[in-house]
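What follows is a single chain, given as C-alpha cells, in the form predicted alone.
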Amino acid sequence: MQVQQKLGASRAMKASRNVQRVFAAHSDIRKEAALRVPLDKAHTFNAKFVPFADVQSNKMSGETYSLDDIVYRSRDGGLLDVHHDMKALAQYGPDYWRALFDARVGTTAWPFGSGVWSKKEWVLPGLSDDDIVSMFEGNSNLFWAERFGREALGMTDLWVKQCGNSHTGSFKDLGMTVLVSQVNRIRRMNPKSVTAVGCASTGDTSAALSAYCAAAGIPSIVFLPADKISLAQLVQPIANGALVLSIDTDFDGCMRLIKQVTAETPIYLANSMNSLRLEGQKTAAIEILQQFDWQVPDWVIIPGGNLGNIYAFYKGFKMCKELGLVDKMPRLVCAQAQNANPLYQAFAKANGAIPEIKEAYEPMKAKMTFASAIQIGDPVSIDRAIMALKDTNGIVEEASEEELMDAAARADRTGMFNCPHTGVALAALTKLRERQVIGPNDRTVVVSTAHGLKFTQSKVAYHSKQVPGMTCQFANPPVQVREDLGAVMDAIKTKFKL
C-alpha cells in the first residue's frame, strides 16, 4: 500500500511538472492544453447518466444514459444522476489525488486554474479541453469569521466559504461552467442539436446561464418572475444578451414553463434537475477540504431553495470518503427561510426522523422573502436532499425576515458583506448555537452562496430602516451633519462617547 501511495505522489508531481514545463515553453493556454502530456492512466475514466432513484437504493437498473444524450428525467419521470467510475478513479488511491489536486491549484495551465476542472477527472473525464468553457471560477476564499463567531456565538472555529467570489457573484457559476461546456460538446458534434440553452431563475442561475453562453457564443434564454429580483441581478442577463423574459408568476411557475419550452424545442434545459449543474457545484466541498489540509469540518451549514445544493455539497464530500481522501463525512444543515421552508415543515412534522421526511413532505406556495433564490416552495431536488441529510446525519432550521436581515448586518459588522442568503445560514447557525447543537469548539463551515454586491436594495431598506414590521436592530444610517466643524465634531463624540 506504502508503495502504490509513492507512486500515486510521485506520479502527480510528474504530471504538475509536465504543465510547468508546458507553460514555459508556450504562451497561449490551449496549446499548452493540447500539448499536455495526458495523464498517465491505466484505465479510462468515465461517467454517465443514471436514475437518481438507483443512487438511492444502490442498485443499478441498468437504465443509462449517455452524457451527450439531451434527456433531464428517467423513464419513469424521476431525476438522473451523474455516475462515476468509481472502481477506475479507485486505481490511483487517495495520495495521488490528494497530490494532483494540490498542485493544480493557483495555476493558469488550461483549464485546471478554475477550481471547478482542476477536479476534472471527477466531473466530465471525457471531455475535451477545447471544449471547455471557463472564466477560472471557483478557488473561492475560506474566510475565518473569527470575531463574528467569538462574539456573536462564542465559537472559536468558525468559516465561511465564500462562493459569491466568483465571476457573475454567486455559486452558480460552479455549475454553470460544467453544463454550458457539455451543451458546447454536444454543438460541436451536432450543430442543430441545441439551439439555446434556457432556465428559470429567480436571479443567479440567470447571471450565470447568461455569462458562460455569451463566453461560448451559445444563445440563452432565461424565464425570470416578474418585480421578484434585484436590479443588480436583473441586469446581469440583459447586459449578456439573453434572451429575458420577465414572466407574472413566480419561480415555480417560471419552472413549469421552461420545462413545457425545453420540451417541445431544441432548446437546453439548464436548471438543477439537470445533474450536470451538480457535478461542478460539489467541486466546492473538495475545496473546502483542500482548504483544511484535508480534514473534515464537523458542520457544514447551506442555504436551501431547489435543494440540488445541499446534495452537490454532500457528492463532494462523499466522493472523497468513497476513494479515501477523507475517513468521514461533515453533518450536513439544510437552512431555509421561513416564509420558503418546504423541507423544514416537513422535518418538523416527522420530530426530526429523516426517514419520514417524505411522507412529511408538501409543497407549498412561497412567500416574498429578502433571500429571493431561495423563494421556491416545491423543490425539485427534494428527495436529493433527504438523501444528504439522511446519510450525514443531518438538520433543516429555518429563519425569520427579520432573524436573516439581522444576521447578515451583524456579521457584516465583523467585516463580512453577506447576501441574505447567507444570513438564512447564519441564523440557523446561531439558533443551532443556542440550543447547544453545536458546540463552540465545532469546525464549522457556513456557504455564502452569493456576494451582497447583489442585493444593495435590501442593505439600504436594513440600514434605513424601511423594512415594514423589522426593527432592523443593527442597522447603521448615515448621519446628516452641516458643513461645520463643531456640528461634525458632535456627531463624532455621540456615536463615540467621547
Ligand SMILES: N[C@@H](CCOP(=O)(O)O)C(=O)O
Second form
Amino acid sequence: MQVQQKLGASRAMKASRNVQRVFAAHSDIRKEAALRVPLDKAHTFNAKFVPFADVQSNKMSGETYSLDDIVYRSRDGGLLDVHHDMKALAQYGPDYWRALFDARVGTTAWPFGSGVWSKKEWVLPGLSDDDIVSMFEGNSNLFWAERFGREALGMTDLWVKQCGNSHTGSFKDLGMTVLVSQVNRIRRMNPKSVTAVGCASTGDTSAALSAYCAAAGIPSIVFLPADKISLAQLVQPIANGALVLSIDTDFDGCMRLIKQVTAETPIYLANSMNSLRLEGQKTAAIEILQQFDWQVPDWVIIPGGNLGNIYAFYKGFKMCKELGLVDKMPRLVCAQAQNANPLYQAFAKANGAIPEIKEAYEPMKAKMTFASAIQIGDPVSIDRAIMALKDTNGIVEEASEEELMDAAARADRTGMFNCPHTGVALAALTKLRERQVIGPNDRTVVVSTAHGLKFTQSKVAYHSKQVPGMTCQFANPPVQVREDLGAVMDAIKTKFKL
Ligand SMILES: Cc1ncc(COP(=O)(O)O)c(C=O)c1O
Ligand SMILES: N[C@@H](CCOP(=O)(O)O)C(=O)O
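Same protein, the form predicted in complex with the named molecule this time rather than the form predicted alone?
Below is the whole assembly, all chains and molecules, this chain first.
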C-alpha cells in the first residue's frame, strides 16, 4: 500500500510537470502539444461503446463497438454507453489523478486549457490531441450563493455551478467538444463517412453543435421546433452557418425525424442519445469535486429534459468514487417543469420507489413552458436517468410556471441572472427545503444549465407583469419618467421613501 502511495506521489509530481508548456519557437499550441513528453508511454487507457444494458446489469455481454464506428444503438435497440478500462485507470492511484487534473486547471497548454480535455484520459483517451476541436470550454465557476441561501432558504452552504457561463451559453459545449472531435477523427480517417453532423434541439444543443462544427469546418444541420425556442438561441446556428430547419412540430417530433435521417444518410447524430456527448458533460461533476478540494457535496440539483445530463453527472461522480478520488456519492435531484414532467409523474406514481419508476413511466405530450429547453415529453435517456437516481438515492421534483419564474427572479435579486431551467432547479430546492428534506447546513449545488441572457423574452414578460394568471411577485418594471428633475426626484423618493 505504502509503495503504491509513494509511486502515486512521484507519478503525480511527474504528471504536474507534464502539463507545463513546452514554449518552443512555435506560436502554435498544437505543435507545442506534439513536443510535450507523453504522460506515460506504457499507459493502456482505452474506451469503447458497450450496450447501456450491460452497464445497468454490471454484466458485460461481449457486444462492443469502437468509438470510430458510426453506431448509436445496441443490437437489441437499446442505448449505448462509453465504457472505460477502469483497471488501467486504477493502476495510477487517486493522488496521481487529483494532482494531474489540478495541475491542468486554467493553463493554456493544448488541449488541457479546456475543463473537458484536462481530463482527457477519462474522456476519450485514444484521441490524438491534434483531432481535438475545443474552445477551452468548462472550468466554469462554482459560486457560493450566500445571500440567496441565507435569506430565501435559511441555508449556509448553497452553491451554483455556472455551466451556462460558456462559449455558446449552455452546458452543451462540454459534450459537443467531445462529439465533434471524434467526428473530426472519423472524417480524417475516411472523409466520405460523415457529410454533416445533425441534431434535434430546443435551442442549446443546436447552438453548441453549429459553433463547434464551424470551428472545425464541418457542415452542420439542426432541426428546431418552429416558434418554440428563444430568439437568442435561434440566431446562434444561423450565425454559425448551419443548415437550420424550422419544423412545424415539437422537440419530440424533431427527435423522431433526426433519428430517421441519421439512420439513412451519412449525417452523424449529435444528440445525447449518442453517448459520446455524455463523456464531456460528466466532467462538470468532476470539476465540482475538484472545486471543493475533492470533498463531496450532499446534494446536486439538475434540471432534466432529455435526461442525458443527470446521467452524465452521475457518471462523473461515480468514476471519481470508483477510482478512489472521493469516498461517497452526492444525492442527485432531477428537477422538471410541471408542463414537461414525465419522470416526475412516474416518480410520484411509484411513491418515490425508484426501482418502480420504469413501470410507472409513460411518455407525455409536453406543454409550453418558460423553461423551453426542457419542453420534452419523451426523453431519450429515461433509463440512464433512472439508473442515476437509483444509485444515488435520488429524488425527482417539479416546478410550476409560477414557481420557476418566481424562483429565478428571486435569486436574480441576489445578483444572479438565471435562465428558467435554473429557475426549475431553484424552485425544486425551495420545495425540498420547505419539507426539510434538504437541511439548513447541507452542502448543496444547483446546476445552472444556461445563461440567462439567452432567455430575456421570458424575463421581460415577467418583469412587465405580462404573464396571464401570474402574480409576478418579484417583478421590477422600469419606471417611465419625463426629462425633468422634479419627476426624477419623485421617482427616487417613492422608491427609497426619502
Ligand atoms: C438549458 C438546459 N437545461 C437543462 C436541459 C436538460 O438537459 P437534459 O436534456 O440532458 O436532461 C437542457 C436540454 O435538454 C437545456 O438546454
Ligand atoms: N435541451 C436540449 C434538448 C436536446 O437534448 P440533447 O442533450 O439530447 O441534445 C437542446 O438544447 O436541444
